[in-house]
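There is one chain below, alone, in structure tokens, taken in the form predicted on its own.
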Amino acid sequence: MKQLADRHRGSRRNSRAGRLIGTVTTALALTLGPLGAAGFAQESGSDVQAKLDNPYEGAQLYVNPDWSAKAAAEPGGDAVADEGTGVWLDRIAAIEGNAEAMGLREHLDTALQQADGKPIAVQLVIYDLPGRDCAALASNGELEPEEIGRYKNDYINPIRDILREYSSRSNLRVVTTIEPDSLPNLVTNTSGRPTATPECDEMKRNGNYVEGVGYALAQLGAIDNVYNYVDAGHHGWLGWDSNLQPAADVMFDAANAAGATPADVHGFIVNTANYSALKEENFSLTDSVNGQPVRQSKWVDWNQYLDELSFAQGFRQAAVSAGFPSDIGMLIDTSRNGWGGSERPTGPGPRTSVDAYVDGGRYDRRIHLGNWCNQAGAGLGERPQASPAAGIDAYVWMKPPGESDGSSTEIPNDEDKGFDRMCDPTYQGNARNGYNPSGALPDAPISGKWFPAQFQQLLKNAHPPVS
């Protein structure tokens, strides 16, 4: 552990003693409210060079003008249009941008303008691995499984070079979400599991997910003001004992690959672009009905966790057991997991059976925990905020609300994004969702494109409600 503590500026431990920045205190950080144009409480100084324990403390969030304009154009959308959301670099062309979307440099320049000399956090999603999305089709990427060289040279290196240009801007904090869904797929969707796919078997065999993630961590983690958070799935994916520790172990392997060290991992993010409820408050794992424990219900299905907050805290412990430092941080994407509106239960279900008890009380109204595409009934979740719970660096909106997860039918496109039946509202499911209906909204565009009907639903069902 001493060796980790002495690792370059990427060490959280190096800054533990002096992590309070400017006039921001821990007490203030713990009482920070929702983020918007005003952002988190702002620090008075901008000369901090060492990496911070929590990059969200004392910083406002960058508001992406591309997303904000679309949100503000929707009826009622101006109420949330000033929230900070993630910028998805989901293909090489996204780095430079085009007439429809800003490129990375333009985002960073705009962030500095918004900051006006005060601290600001820009959230980037690094998402273009070779053979991306090996267990689904809606977000298939442009790189073939063997194109690890192109991933490094044409994708990560240009991002690294641009971020280096801004490394001296001490008020700028760049938070990266590293490759959603990639490493968990190597645990749950490869040979020996009922949900295995040939594509995931290939990515495990060739090692390019581990190699690619390690390379991204090493190259970006070496930059003074960049904070890497590796995607760690969600409780409905990794919450079982057979998945949790093996997933943390694979992430530790990646953190030691391609020149990376665990110090290049500032933390992990859970529920990225997913819908799992933050807290299920109407029942607990220790409850039982007619002698049957809650874990035996069809919904929980022997999972060790009911919601994302408990899972994030549990995964943090598994990461430490795998070899990561004990003060590793966690983020939770709360952009679409509010599940409010008229359908939100106010208490547990009837005690006629354990299934009735759980199904009647759960906030998460999905048909099955394995459903992930444009879910009907979802709502905006907790607004972004720093240090909201023990071990949690922030609640974030890493997935911009209103951007589609995938198209409801096959739509030809120039982004190499496929059609996944889980985005088809008529689909009756597969092994990964227990052969249940997909629960997806109709008439959705390809992933990443604006989906007005979804955005309106998210506003309507927001919890906390949107005022």
Second form
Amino acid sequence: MKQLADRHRGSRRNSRAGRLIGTVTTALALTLGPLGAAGFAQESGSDVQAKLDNPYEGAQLYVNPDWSAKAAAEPGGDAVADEGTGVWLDRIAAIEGNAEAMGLREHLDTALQQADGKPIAVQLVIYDLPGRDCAALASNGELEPEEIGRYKNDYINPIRDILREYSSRSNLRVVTTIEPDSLPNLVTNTSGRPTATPECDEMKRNGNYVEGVGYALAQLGAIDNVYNYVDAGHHGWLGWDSNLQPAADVMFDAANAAGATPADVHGFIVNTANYSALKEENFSLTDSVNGQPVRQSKWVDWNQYLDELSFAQGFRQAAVSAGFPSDIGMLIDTSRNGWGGSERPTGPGPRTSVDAYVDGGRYDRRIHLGNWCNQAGAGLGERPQASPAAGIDAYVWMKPPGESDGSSTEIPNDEDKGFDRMCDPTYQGNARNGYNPSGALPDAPISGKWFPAQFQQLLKNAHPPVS
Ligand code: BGC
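Switch from the form predicted on its own to the form predicted together with ligand BGC and print that structure.
First the chain shown before, then all remaining chains and molecules of the complex.
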């Protein structure tokens, strides 16, 4: 059945016309195969499914019992404990699982139980590249920069083999977020940039991020019910002209590496585990104050985008220009970008200066857009939903709210996680956040561990509010 994958990708492409109104059904997708009715006649009666235009459309989301139990145990947490969140396969051992965390097979079996025969989307995060997290320390991983062989053989291949076992479950849709942060780091944190790190230069030199992403795309994309979304940073990272198209181009390189083709990419995800606001409504790029354009404010700093929704749509165009199919769709991680609560501005800032205007009106209350670790003041964002806007397949909670981004002091651990001072509330910053304070909450555990104080804050500052 696997050899049918190319044909199915073709049918997905043809069915993409429905994206903007989000009404595509499986039946429609199935009728539009490029081989015509004859091609499908042979398959009738089999469980093979065409790739859908939007895997989120008409599907419930898998609720990860491990995360859900932690959320439900917090005061007020049961209000969101039934939301679908990403399952992070953040090390080889996560595939099998252990007493505390379910493995991949158990997640898929549980999803099928939750679905009870109806469509369900399971959201996985593929996150174990060699030399992982080259511009930071908090999510350094188990594989050394040269260990591309282990990545393929011990990480991607076992995941692929398990997913293949479930490929004929016609109500199961597996969404994969492919390797957060890796390809964007190759663009902005390598030689020639003031933000370069030796570790990112090394990953550019050895090519293992591009090779690894390509391999993941090729192996997972060949499975009928798997939908790959490549991580594309966020507007405060790639929104500048100097970064946007180069990033889309690197992604196109990766989509042609290690056996992958651009058809293995269903779309892109932005804002994964970040805090960038979905829509800034109190000012716009075309506003100016005392003759000074908003883009000149310290906060915007000449960026071409003010928020994630416009960035996602802009990145989509850049990706198409780079060579990706015109029917790709976008995901936006809205798990922690709500910025509600009593501090949320209710209108534009004063017109005394462009900075006062922007700072007084912006929802995103970070000290600097480059801050990324356990941000003080953040809240839960839009609840997960399918087809919320033009070009957007879904708002998703890929980062499970309440899981730390990194420890605020050094904590010895057996996961190879480092201590990044961007998670230390006393840190005064580096080139990547304009030498500003980190804005991180105190007393955080290592990345991925449950952080009750952060969960409570996210609940309190949720926007839309949690009822
Ligand atoms: C960590 C992972 C964790 C994920 C989700 C990442 O920052 O490095 O270990 O699974 O966040 O919380």
